[in-house]
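Single chain ahead, by itself, as structure tokens, in the form predicted alone.
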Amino acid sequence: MASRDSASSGDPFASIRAGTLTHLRKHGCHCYPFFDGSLLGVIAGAARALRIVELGTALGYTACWFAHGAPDARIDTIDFDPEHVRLARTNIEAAGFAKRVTLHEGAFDDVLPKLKPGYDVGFFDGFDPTLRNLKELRTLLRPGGVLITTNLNFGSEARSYRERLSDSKQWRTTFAAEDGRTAISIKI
């Protein structure tokens, strides 16, 4: 939920994000809000998303930033854990954002093979990206359609999945943030 405090910093969710760093610190997850929500909401507005895919819910932090920046935009998260889906529902209801964002709890590879393409977004902000992640996540955008990936610069795929996304036939990329930890790519 967002305060007063959060609001005047510039970041009206920064309740939530420094709730999830809390919670890391307590659970011991791997559960890392995006540095800059912001940036994810921009994104989704200048894309005009209509339709949002994100992996990796964490506590809501960054599904409340893509339906604040999207303001017609539907968002399907996904988290595996149970406590993080509990926890990103309340402070995603709180945002005022609950009929928007649908929550899915379960593995990705288990989720995102249920969903219809036609997704204007997508964004990976799981531990470990991995080639099926990437293949699952291109099926469900549109052509056009803008794909965030984050935590690049872990798991034993993450080497592959960035030379994917360097493929010029498939992606337009940019490795432009987090010194290179975060790729954004149009998908051709």
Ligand SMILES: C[S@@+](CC[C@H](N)C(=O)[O-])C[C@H]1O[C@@H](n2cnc3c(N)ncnc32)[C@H](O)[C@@H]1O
Second form
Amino acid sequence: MASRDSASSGDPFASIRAGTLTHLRKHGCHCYPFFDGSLLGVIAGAARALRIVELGTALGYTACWFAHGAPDARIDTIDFDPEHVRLARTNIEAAGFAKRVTLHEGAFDDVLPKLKPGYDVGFFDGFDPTLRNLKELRTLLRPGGVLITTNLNFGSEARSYRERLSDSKQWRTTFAAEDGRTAISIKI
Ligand SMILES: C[S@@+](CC[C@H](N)C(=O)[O-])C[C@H]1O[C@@H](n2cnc3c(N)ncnc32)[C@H](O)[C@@H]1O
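Next up, the form predicted in complex with this ligand in place of the form predicted alone?
The next block holds the full complex; its first chain is the one shown before.
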């Protein structure tokens, strides 16, 4: 699972992260990996998560961190790029998480309505967050569940998305991560 490089960096999945950067440079597919998977692992572990839903698998870096940080959790992760799903499957299997991580190949809007509510943690890491994504993630999360949203500086709906997360009747939110580009919210 861990290469010598990843062991020295303290990130057991650093080789998947590095592989994702190599892949995107070759293919220009903009699948930038999250800046530090350990934040996700710690949040999922602190929440004692049993069910996690992830939007944007890329090559499996963050799915592996969720599985590592929350050892009792099952993770549903979604991506519409068949090559990403293929590479992620290989990486997730090699990391030993194949039994707990389900890869759904398809668009977020098609897959999310098919999932059963009651998730402890939701993670949006697609290209640009939409209000539809937010509505569906809110439906899927249990009260008290944690939503992590990246890329809040991208897309035409990011501003409205931030405003919704700032509604204290619905969410308790901090924009502390990644200079405010990533929000961490609790569903009220
Ligand atoms: C930023 S990357 C995810 C990075 C990954 N979480 C990590 O840290 O390694 C975004 C991924 O979302 C996928 N994606 C973007 N929009 C999507 C959509 N509407 N439906 C399904 N997958 C989508 C892309 O194919 C890409 O692999």
